[in-house]
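Take a look at this single chain, the form predicted alone, given in structure tokens.
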Amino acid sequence: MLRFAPSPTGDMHIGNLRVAIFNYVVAKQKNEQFIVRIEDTDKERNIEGKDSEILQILEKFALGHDQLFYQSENLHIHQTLAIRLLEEGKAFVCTCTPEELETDREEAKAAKIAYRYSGRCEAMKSGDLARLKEENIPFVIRLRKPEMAILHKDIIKGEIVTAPNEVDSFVILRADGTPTYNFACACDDMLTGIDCIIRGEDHLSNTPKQIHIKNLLGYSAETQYAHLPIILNTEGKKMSKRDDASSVKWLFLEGFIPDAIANYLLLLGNKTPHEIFTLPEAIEWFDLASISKSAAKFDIDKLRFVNREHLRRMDARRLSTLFGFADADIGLLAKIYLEEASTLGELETKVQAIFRPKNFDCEWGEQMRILQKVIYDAPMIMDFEQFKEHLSKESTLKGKAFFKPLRLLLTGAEHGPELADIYPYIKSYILEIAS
């Protein structure tokens, strides 16, 4: 069982993507069910829609999922667990303050120490929790620190051992009764048997943290993990919120198509048989193991090679479709501007002007007007050849002066592909175009 796991709390990142795309591709290697979890249970950070965008993304992607849930469900058996392991006394109620808390990390500061629980609480009991809840003293409860080392192997990063001084006696359930990060997902990957956990390095540091609150609660079950690089921006520094390129929808406005998108990301810091594929073929080989320890930076460049490839390769008729035509000439005269663009945006902007309305008022606009004409008054002229002919003719104009004005009437900008080749795709458009 895999899930992706993402909080609604702000636009979808790529690199919240690339895990989604590995945990969909791997369970589907394994034949097990791919969950969706919206961690939202941090109430104050949740943005209202954010779910269903997450979702309406994972569609575009085709990143079908077997189980969808929200993580806040599961309140009651969080609040339910953090209490046995207070009552098997291994977690504690503390009553510490913030000012208290903020005193001790500064000290730790001050001194250049790693800031630890001080465990000025450790000796509470759970037979104190009644007598904390008639005096109305707000209270979190902390899992007490492990005693050994914490070990797990990464399909990735290898063995990794956690002292046990690096995992401090964290808290589990806060003041207001909510789960904290930790344990709400310790929990649900343990309540669904989440046996391959796919995330970003981010979280390596959770990672021990987890396994040991899984330990406290008795779960046995093997679970592989594997944490992803970070994808690095142009300037070699991890991607944030400022980079453009970061956010999935920035991607989409720009015209970047889903396929292409979840090609490179897959092609990103690994060794493929192929370098233009789509998600069902990288089904057939993809393997974890083979992904680079070492962080990948992002390319928008490379991005824009494998977009354009993927236009290449997209069924004309469903490319006609995304600029308003339901025939498949126009996609094929689309993908004669692949030369010259990459992203559906691009595309858009070479076929509107084409059928966009010509200014008569520039250098050549009294020889279009000419042309015009000769367009309203001729037959059908199926052949380009033919068609270039008639018009000089009926035209008298030669040279610069016909091809020039023919080109801006035809096309609407002054350079591009061959008529010749764009001709046999608009010929049936051709009064409308020439208006």
Ligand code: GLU
Given for the second form:
Amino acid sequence: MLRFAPSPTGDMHIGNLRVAIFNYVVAKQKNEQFIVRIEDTDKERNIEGKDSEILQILEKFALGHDQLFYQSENLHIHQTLAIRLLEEGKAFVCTCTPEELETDREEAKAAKIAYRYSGRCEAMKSGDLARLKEENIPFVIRLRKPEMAILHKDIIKGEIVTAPNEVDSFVILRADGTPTYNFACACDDMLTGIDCIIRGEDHLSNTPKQIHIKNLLGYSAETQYAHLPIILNTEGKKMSKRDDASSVKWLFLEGFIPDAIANYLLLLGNKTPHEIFTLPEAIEWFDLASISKSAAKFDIDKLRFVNREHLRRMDARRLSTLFGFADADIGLLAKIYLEEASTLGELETKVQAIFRPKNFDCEWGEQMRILQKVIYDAPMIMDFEQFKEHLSKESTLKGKAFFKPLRLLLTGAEHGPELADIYPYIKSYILEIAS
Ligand code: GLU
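What would the structure be for the form predicted in complex with the ligand, rather than the form predicted alone?
Entire complex below, previous chain first.
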């Protein structure tokens, strides 16, 4: 069982999308369910509408899920499990005030050592709970740190050993009764039988904590982990919100298509048998273990190349509809422009220039008018050579004075692909185009 567990706290980052794709692919390979769990427990960080945005993006990428749930639906289960750990003495109530904890943190900082919980409330028992409630004393529930090191084998990172002190006695239930990320996450993974967790390496330090939680809850099923290296920008820094290309929404607006983005993210830091492929093809050969251990650098030029190749392979009629045309011709016309354009946005600019009313107020305006008149008076000519001969004969224009205005009239641009290549796809719109 695999899961994608996004927090509805911002725009979908390509790093998250990569995690979703990898989980989906592995679920399909294992013939197991793919669960989407919206991690909405931290109410203050949730942003209205981001959950549906995430779900829409997953749909655009055809990452269909078998189950969808919101983490907050499990609140009472998280609370019950926290109380159970408390009653079993595996967790304790902690009444340390935020000020006390802050002082401890500052002391650790001054001593240049990593902050760890002081252990001040470790002796408190579940029996103290009633008194604290009665006296209205705020408390949290902390899990007792493990007695032995936590060991786990990561598919990408290898074997990782975490000392008990590093796991620390951490909070599982906050003073307002809500679970912390690690606790809610570990409980839900356990409850849904997630046996393979693929996520970003920023979560690597959470893994021993989550293993410890599951151990104390008596969950013994084996879980595999794979932490994906971060994605770097061109400057070699972690791709953040400040990098436009980190936002899936931005990539869509630029005209990168889902098939190409998915292809690129599967290619990133990976050894693949082909460079251009579809998601169903990747399911055939994808191997998590072949993902590079080191960070991958995002390369927009490579993505542009992959996008171009997917546009080239796209059904022409489908491509036409993206530009508002029903017949395949415009898709085929757009494909010719893939020599000089890579995104839907760039292709659209080219196609629009062909159909937009032409500017006759230019160096070749006069000749364009002459050619326009000949085109208006001519019958529809199927063959470009014949079309050219007819225009040249009727207009008496020659050489540059013929070709320059003809190109401008037909494409709205001074340069571009061979007119002979374009003509078959524009001939049926010629009167509209030469206007
Ligand atoms: N909500 C966490 C995130 O979006 C999930 C991490 C995980 O997959 O466990 O980063």
